[in-house]
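We begin with a single chain expressed as structure tokens, specifically the form predicted alone.
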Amino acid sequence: MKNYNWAALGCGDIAGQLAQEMSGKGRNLYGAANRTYAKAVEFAEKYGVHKVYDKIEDIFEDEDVDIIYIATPHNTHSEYLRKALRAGKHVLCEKSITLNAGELEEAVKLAEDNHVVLAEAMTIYHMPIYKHLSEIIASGRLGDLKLIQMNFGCYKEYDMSNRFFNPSLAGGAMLDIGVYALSFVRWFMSSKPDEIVSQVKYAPTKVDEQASILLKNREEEMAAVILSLHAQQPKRGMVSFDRGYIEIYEYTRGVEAVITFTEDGTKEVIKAGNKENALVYEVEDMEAAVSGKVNVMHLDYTRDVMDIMTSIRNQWGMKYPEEEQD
């Protein structure tokens, strides 16, 4: 497989994790760009990045860049996606890939028109444990899917200038942690949920601090999701079938699952992958997609999840400042 040149747009913690993991595999990022040039220089020196761009626009014009990794705040993604895709660059974009379904569909159309790969950096779709579990489920050992239960709660201090609670940075539980929970649900469900009921509790800044969501699809598979930015919960997913159920903790970078069989209560522990290699798995699948392997990035699931999140926020009547301007 060709060695592709990756460039990071945004030089925060997650871009640093990507650079570090790639370096551990003997590869360095080709380029880096950031709103603050000095931060990009510091990032490049720390991670051995070949090239630093004077301004963000230069990353799109560099003919030697194959894949751009967008790791900027949610509310900037759509603008950068347009520029990167129009420039003919493949793009792996941090979650949530856009603010809403309309922005995502515009990006999908640009990717199709320019014959490039567009994908969301969703670890769940690339961790080996999920691929292995899909094989077990497809074998029929567990029977039909009935119910999924999801928890994702973290405790963030009530600092309303922090990005988690800042509407100007598209803060809130849905786009920050809900995207993980709903991506987990979509991975296991046979089809996109078409019945959605939800409740929301707002932070003082009017972003969603806490939410409960019920979903059902045409196969009558059901899911319950609980999210919070101000109440710690175990990051736990449970997937229940006719003949047993699967439990996964720390599911965003899961490496272990426990299957309990209904008939006799016996347990089977499934292990696969390494959480320290989470972003490497994304890179490997992205490069496979760029090389022509179909649907390893699961853009179809990304679109379904964005449709769900947009539908839920429409139910709430909650918009971000950029959406108010539309």
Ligand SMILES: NC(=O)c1ccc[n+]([C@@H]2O[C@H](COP(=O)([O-])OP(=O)(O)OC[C@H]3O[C@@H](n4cnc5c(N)ncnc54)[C@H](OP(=O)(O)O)[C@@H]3O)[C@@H](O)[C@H]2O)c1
Second form
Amino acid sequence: MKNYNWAALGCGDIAGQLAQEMSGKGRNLYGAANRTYAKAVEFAEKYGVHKVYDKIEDIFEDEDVDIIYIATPHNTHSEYLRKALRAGKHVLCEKSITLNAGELEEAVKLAEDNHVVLAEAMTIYHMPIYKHLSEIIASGRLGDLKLIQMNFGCYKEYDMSNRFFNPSLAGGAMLDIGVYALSFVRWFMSSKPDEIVSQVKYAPTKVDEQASILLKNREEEMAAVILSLHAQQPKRGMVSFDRGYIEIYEYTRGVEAVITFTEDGTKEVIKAGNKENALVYEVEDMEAAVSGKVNVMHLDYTRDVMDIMTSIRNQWGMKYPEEEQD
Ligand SMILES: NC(=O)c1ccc[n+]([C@@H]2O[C@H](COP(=O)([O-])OP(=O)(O)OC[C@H]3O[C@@H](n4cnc5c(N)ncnc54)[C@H](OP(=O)(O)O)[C@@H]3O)[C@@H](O)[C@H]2O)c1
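Okay, that is the form predicted alone; can I get the form predicted in complex with the named molecule now?
Zooming out: every chain and molecule, the one shown earlier first.
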């Protein structure tokens, strides 16, 4: 496979993790651009990045860049997706890929028109454990999927200088952590859920702090999702079938699952992958997709999840400042 040139747009925490993981595999990012230039320079020195762009726009014009990794706040993704895709670049964009389904559909169309790969950096779709579990489920040993229970809760201060509660940075539980729980649900469900009910509690900043969501699809598989940005919960996923259930902790970068076979009470521990390589799995799958491998990035699931998140926010009547004019 060709050695693709990656450029990071945004040099914050997660871009640093990706650069670190790539260098652990003997790969360096080719380029880096950041709103604050000095931070891009520092980032490039730290991770051995070949090229620093004076301004963000230059990244789109560099003919040597194959894949742009967008790692800025959610509300900036749509603009950068538009520019990158129009410039004919493949794009791996951090979660949540856009603010809403309309923005995502516009990006999908641009990717199709420009014959490039568009994908969300959703760790769950690339951690080896999930591929392994799908094979076990397909073997029929567990029977049919019945229901899924998801928790994701972390405690973040009401601090407007970070993105978590800031509406102007598209904060809130849904786009920040709900996207993981719903991507997990979509991975296991046979089809997109079409019945959705939900409740929300807002933070003082008016973004969603807590949510409970119930989902059901046409196969009558059901899921319950509980989110919080201001109360700790275990990151726990439980997938229940008629002959057993699967439990996964730390599921965003899951490496271990316990399967309980309920007919005889036996347990099987499944281990696969490494947390430390979570972002490298995404990079490898993205390069396979750019090389022509079909549906390794699961953009179809990303679109379903974005539709679900958008319809839930519509139920609540919650809009981000960028959506107010719509
Ligand atoms: N996949 C994962 O496991 C994971 C984990 C954490 C976050 N994420 C996602 O990654 C993205 C970034 O999160 P992070 O934790 O890395 O954030 P972060 O550490 O706060 O970094 C944000 C980056 O975006 C830049 N930025 C901020 N506002 C901007 C604006 N208005 N226009 C252009 N650039 C702007 C910042 O530039 P300055 O240096 O100029 O401030 C910085 O480089 C989010 O979408 C988040 O949900 C993913």
